[in-house]
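As a starting point, one isolated chain is supplied in C-alpha cells, in the form predicted alone.
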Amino acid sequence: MAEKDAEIGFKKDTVSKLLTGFFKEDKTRLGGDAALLMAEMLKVFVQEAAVRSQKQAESEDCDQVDIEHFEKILPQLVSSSTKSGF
C-alpha cells in the first residue's frame, strides 16, 4: 500500500530541460523555484486530466478509460487552462 501512497511528479530536472528548449536567448535562465513550480502545475494538470477522463469514462458506462475519453475532455480542459493563465 505505501506504493499507493508514494508522491508521483515531474523531476524538476526533466521540467528545466523542457522549458529551457523553448527559451529564444541562451542567456535567458531559469531559476530552481521557477521549475519546481512549472513541475507542480504539471502535476496539477495531469491529474485534472485523469480525472476528466475517468468522468467522461463512466457519463460513457465504460469501466476502462481510453484515449477516445482523453481526446473529449482535451478541448474542455485546455481551454480552462488558457483562461486562468496556466
Contents of the next structure:
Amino acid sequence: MAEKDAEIGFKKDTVSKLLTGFFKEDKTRLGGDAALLMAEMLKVFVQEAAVRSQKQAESEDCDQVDIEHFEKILPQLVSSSTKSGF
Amino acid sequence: MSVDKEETHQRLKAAVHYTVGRLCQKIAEDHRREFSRQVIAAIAETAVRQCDIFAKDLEAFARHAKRSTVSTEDVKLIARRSTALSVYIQNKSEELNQDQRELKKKNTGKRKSRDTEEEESRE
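Can you give me the structure for the form predicted in complex with the partner chain, which would complement the form predicted alone we have just seen?
Following is the full complex, with the preceding chain placed first.
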C-alpha cells in the first residue's frame, strides 16, 4: 500500500524538460539530483494546493471541491512573502 | 516560441495535468471529497507557472555561485522560506546522496568492499 502511494509523482524527465524550457540562458543546465529534488518539490506544491482546497471546501460544507475553493487558497499558496507560501 | 517548442511545452503541460489528476484523486479518496475537473486543470496550470518562477530563481542562484548547472544546493534555497518544506527537501536530498553511495558501492563491487574492510580493520 505504501509502495503504491510512492509511485504517484512527477517524472524526472518531465520536470527537467519543463524547467530547462523556462531558463533564460541556453547554457544553463539542470543537474540530475536537482531534477529529482524538483520533482519532489512540485509534488509537494500540488499536494498543498489540493489539501488546502479540500479544507476550504470542508469549511464551507461542500461535498465537492470547486474552483471557488481553489481561488480562495491560491493567493497564500503562491505568495513568496509568507511562510505558508512557496 | 517556435512551433516545435510550443508543441513540446503543450505535451509537458499535459503530462503535468495527468500527474496532478492522479495526486488529486488520491487526496480525494483520503478526504472523501472529489475535485471538479476545473480545479484539477487550475492546479496543473498553477504548477506550470510556479515552475517558471522556480526555474528563473534556480538559474539566478546557480549563476550567483558561478555555476551553469543547477545543483541540489540551489533547490534547497528555493525551499528556504517554509521551515517544514525546507527540512523535507533537505531530508530528500540526503536520501538521494545515500542512494548514490549505495549504487557506487555496487558498481565498484569487490574493490570498494575491500577498501571498506581495510578501513574497518584500521579502526
